[in-house]
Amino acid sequence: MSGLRKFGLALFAAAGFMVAGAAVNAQPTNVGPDACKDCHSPEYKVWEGTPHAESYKEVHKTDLADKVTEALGERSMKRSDTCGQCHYTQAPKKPGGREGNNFGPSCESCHGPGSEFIEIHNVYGPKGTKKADESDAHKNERFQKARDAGMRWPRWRQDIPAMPADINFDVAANCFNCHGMARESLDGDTAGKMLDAGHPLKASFELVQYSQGQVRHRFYNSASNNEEMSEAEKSRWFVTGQAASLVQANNAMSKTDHAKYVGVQQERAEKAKAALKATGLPEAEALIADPSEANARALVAKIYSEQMDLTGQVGSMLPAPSTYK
């Protein structure tokens, strides 16, 4: 064999390992709201009414848009990276299409991106199985292949021993990565470019409030019944919620020394502390002496194991339903 051919050949399988690679390495992507209409249709009808679906037409045309953006030294919100991480959806409009800030936050921004789990995690059993007629053994391994493809799931069930008891933790912390601006991926320095420009940052943020009202989309026996959480289910919720922030906040105040940044982040933590300490649990003891994820997934495996009803502990605590937002 000549050299050239030997050379050519070397070549070919070294574009073929990186290209192996590049797919072996690939991260999950959006693939748009759209993609989940036809199983989820009540829950993508009550989507398209929220504020999230609805923000995507206008939240960029407004002075603090323009603020935000030119603080960044960027053009414009809807081609931005760094907003696209909360504001948007970042998808093709079709399938197929040109991936850019084309939709609110939406299915993937609280789930995750589809891409990998979009298959997986709604098949039953071999073609034409129905939910109700799949197995105890399919349903565990359709759980465990769609979290391992990427999918946050909002609800543990105690009947799927893959899913554990922390898991709820996944969806709760996601929330703050935005409403906190928390995301790893948004340096100190961005976010106080931000703040300074008059980019909103509440420390009053709180998940039951944000998430039992417009936006929940709770159709787990019924298409036409968007069930309410119980007290019970609130009060575990709460608690979550609560570790998330602490979590967050605390890992977010290493990030900068900005005065306003921090400070909000301090009052986050405070009061997650305070609300942790109400529970009484040693868990959430040790969870306000070292605020760690792995405490944090502690806690929550506990009080989900557990089924615990914490609503005598913090129930005063819970927003009343007239404030959902």
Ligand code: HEC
Second form
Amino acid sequence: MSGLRKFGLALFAAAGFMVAGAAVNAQPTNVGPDACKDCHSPEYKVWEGTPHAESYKEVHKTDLADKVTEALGERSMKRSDTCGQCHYTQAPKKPGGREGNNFGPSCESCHGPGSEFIEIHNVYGPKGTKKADESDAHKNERFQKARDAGMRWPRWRQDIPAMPADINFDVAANCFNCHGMARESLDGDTAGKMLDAGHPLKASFELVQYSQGQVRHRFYNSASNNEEMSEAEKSRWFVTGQAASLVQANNAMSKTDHAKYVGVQQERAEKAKAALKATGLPEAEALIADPSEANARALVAKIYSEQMDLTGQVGSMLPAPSTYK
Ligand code: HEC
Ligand code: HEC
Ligand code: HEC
Ligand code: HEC
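Switch from the form predicted on its own to the form predicted in complex with the named molecule and print that structure.
Entire complex below, previous chain first.
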């Protein structure tokens, strides 16, 4: 079992799904992007135009989709749970309906299944409490409960004292479950058959390049301003992506002996090590020597808690904005 999975389980086990003071036994499930739309319309509008949303209409119709589906002895991509893990949000189409592959990758694919956190993450205190009046104790509790209920918070926030400075690792590492085919629930034999049938697996996925183009949604200060990252922010996010890439590639490698699968993971790990080495940080050296999740988190915590600007070290490795996906 990988460190990532272990971490998640430990978190859930310790918390026992504590929601509003009472233990909730329900496993969090997806509620679908429409449940987020009313409160997060700027983010929803961005998502709607991305390949994540749009592929839903097209990808199953391609020849490649047929080939890969057949290679696994399955009949329909849209009905396949194997494909569903990465290509679809397995959620009801309408609230209360039957769960199925009803959307492309969406909010919950990145931020975690919403059924349990949706009514926790945005409540500032007893009914009527405004954001500005929320106590630190309540912020801490809200953050932790939402996380225990399955939410992946997207960024380190200094206004929430209990939020650990390694939090950005969560959302970054999750991209590689799909884009690196590193997902725990995908076994090596299945991954090998998919690749043999022509399914893509690229070593080129890099976090800044893939998150700062059409996928970018950063409406932190205003619903009309999708802010670009500063260069210093990009440098921290780049290093976070490399740390996540190394840990995920290293975990994935042992899944199978399949030459292409292992080769891509190795290429990814080598690239990540070179980028990490360039930071010159002792935490990066420790991670290169032992690519554990704990070491990656220590590095991420270091660069965020000290708000480091690593452009001098890794600036030349950052992708040019014209190449953003
Ligand atoms: C009833 C309104 C409402 C709904 C529905 C809602 N949210 Fe939120 N969400 C908020 C508010 C308000 C905040 C800001 C909370 C804060 O100040 O920390 C927030 C914050 C967030 C954040 C963290 C942003 C940050 O800056 O740290 C994420 C991620 C998020 N929501 C995702 C979702 C997803 C995914 C869904 C659907 C499953 C969803 N939300 C549904 C109101 C909502
Ligand atoms: C572990 C995650 C994962 C699983 C499982 C998975 N895919 Fe994919 N698939 C991806 C990702 C990520 C991409 C995009 C790769 C890229 O281009 O960077 C992709 C791309 C594709 C493409 C090419 C799409 C295009 O627009 O070029 C097809 C076709 C496809 N997958 C079919 C399938 C089918 C059929 C299944 C089930 C048998 C499946 N995939 C299962 C992650 C996955
Ligand atoms: C649940 C699985 C999943 C997760 C998690 C995921 N993606 Fe994807 N992503 C996909 C699939 C599948 C495609 C390919 C869609 C297609 O072309 O059919 C894709 C396509 C993309 C594309 C378009 C690529 C291109 O060549 O046009 C970008 C950009 C992207 N993802 C960025 C990200 C980033 C950044 C993250 C993490 C913050 C992420 N994705 C997390 C499944 C996922
Ligand atoms: C491909 C992965 C991915 C998908 C899909 C995705 N997000 Fe995010 N989201 C992120 C990442 C990464 C960040 C952090 C961005 C940053 O700070 O640079 C983020 C940030 C946010 C934030 C805080 C920034 C802001 O705009 O206020 C909210 C709220 C949010 N997401 C909600 C959503 C909702 C709602 C959806 C679906 C409509 C969604 N996200 C879809 C990855 C994703």
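Numbering follows the first chain given and starts at 1. All of these numbers come straight from a predicted model, not from anything done at the bench. Superpose the two forms; the largest set of C-alphas matching within 1.5 Å is the rigid core.
Checklist entry - Has the Cα of Gly128 moved 2 Å or more between these two forms, judged after a core fit? => result Gly128: C-alpha displaced by 2 Å or more between these two forms.
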